[in-house]
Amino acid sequence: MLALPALALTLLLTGCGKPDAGSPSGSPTEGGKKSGYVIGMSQCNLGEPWRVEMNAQIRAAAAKHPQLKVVFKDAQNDTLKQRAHVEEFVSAKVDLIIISPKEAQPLTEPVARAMDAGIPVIVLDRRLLGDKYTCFIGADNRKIGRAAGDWIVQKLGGKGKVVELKGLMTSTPGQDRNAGFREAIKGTGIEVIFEADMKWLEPDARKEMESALARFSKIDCVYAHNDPGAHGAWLAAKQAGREKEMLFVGIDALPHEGVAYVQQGILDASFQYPTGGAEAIDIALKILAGEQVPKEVTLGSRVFDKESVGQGGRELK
């Protein structure tokens, strides 16, 4: 039996199980046909609960298919590290790569090289530049941002002062959630009096909200690009004794996070952003079977607010 390169062996042993090393990617063969596949999963970070949930959904979906072995990599919010992970997957000759990129531009080139090497790539959540990938899976962030803006306009009666806590603005979801929101409030009496990039992180959001509270005596609503950001803002406002003066709106709506916050009265609304983890495994199985898959898969979304949370949310049209 040929020995695997050290890097490939290391990668494979950190996956969901120990693969057979009978082929370059660690997939056993039967009569020249593969009976097992190795998927490399590159997650930009695990500091956000939403991304932990994405990995959990991928792991659970893959576990239903014994022929799949998933190797998980955490880039720890480091673009260079994530580039290196993609390059390691290519060197290890994995059968397919799933990536949720930290930033579009820096990850476009390594993904293109993977495609050039004959490895299909599924891009989750955040887009890359161009279209050199096999399939993109994600919800419509611009639509979600617009829906959040519409909700805020309605609840505030068309006028009010808003704090916008943005996700990482070098990422496409942050850009789209901002653009959709600004489209919705354009021409209304809604004024964004404070905005900051909290990089999707609750501690950063809390710190930025403390600055906003110190500067402005009147804030009608906080629109955060994710639920940890909205929760961080609420904590800051509660510390200042001002949490009842304003509305708090976030995005993600994980059952144990955003939806729970709405149920507890912490957030006034959370807009669902599905992880796409289970869908990624479904698409991966089709690709590995040689089937044609769509270039893009757009996931649906729901809003969870006081009126709809008890009924499982309300679908966005």
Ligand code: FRU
Second form
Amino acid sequence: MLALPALALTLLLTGCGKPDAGSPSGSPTEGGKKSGYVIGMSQCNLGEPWRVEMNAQIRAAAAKHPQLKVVFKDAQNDTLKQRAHVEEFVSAKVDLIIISPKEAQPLTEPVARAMDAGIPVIVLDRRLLGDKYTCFIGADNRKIGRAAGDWIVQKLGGKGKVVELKGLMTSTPGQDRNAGFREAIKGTGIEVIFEADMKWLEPDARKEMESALARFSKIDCVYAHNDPGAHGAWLAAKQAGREKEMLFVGIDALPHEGVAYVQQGILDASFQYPTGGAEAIDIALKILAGEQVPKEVTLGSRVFDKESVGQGGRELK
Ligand code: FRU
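May I ask for the structure of the form predicted together with this ligand now, the form predicted on its own having been displayed?
Every chain and every other molecule in the complex is listed next, the one we just looked at coming first.
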């Protein structure tokens, strides 16, 4: 009889999400002891290479542990869809949820309900409100924003006109990358002459930059909260024949995206924002084994600019 709920669970998960390659090793319960675990991974979107990389890291790390089966769901940048995905994982009684939430406020309640149902939740990259989750994993966005600000102050000799293209401001990385940057430029001669929420999206960044270029005849630097945003701004400036007039700074530093842009001279700096995918599986294994885990795992970051890109970047202190 014990096998029945396990079978029902497998069918339900297979029916409503894209199952990961490979199947769980045997039934989740054997002789009263669990031998296989289902992890539900709720990804807010797969539009950016950074999120594709996060899922790939999770998939690769989980593949080393045959007792794990990861079910991936992609909310396609739709908050309501992501709420529904978390609810589906709870109904399916998965053993653990990993979530990278689109926005803080609307995803807080469904995660709290998962916790109430006894399902541990690992929150990746973007935060929720409050502390009703098991573990948060992510880099320090305020510190990265501050480092970007310090870098810009230094490169511009303490004075200049900056365009800030912000990430979705209902998500915590956008808020923190803005706050850290503003702290760093406070009291300097750096002036933000134009700011807009490009929602992490390259096409939106490009459009906003077209407006900035039309309004301002002198721009010294673009600070974008992610590399797709910085690249979108560069495309707009290039189309206007003005890309050489200013610096472009982004965040993420994926090897085949931001770092490559720095190597190609498209971006002047990119600050690494690790996805935490592999760490999420490490922490998940500990939670499933009944071990204590820290409430917060902070990942490091590196800056890639002309000087450091050849040596694999420079660590942020
Ligand atoms: C991808 C992304 C990254 C960014 C992160 C912030 O969707 O926009 O570029 O660093 O999300 O949560």
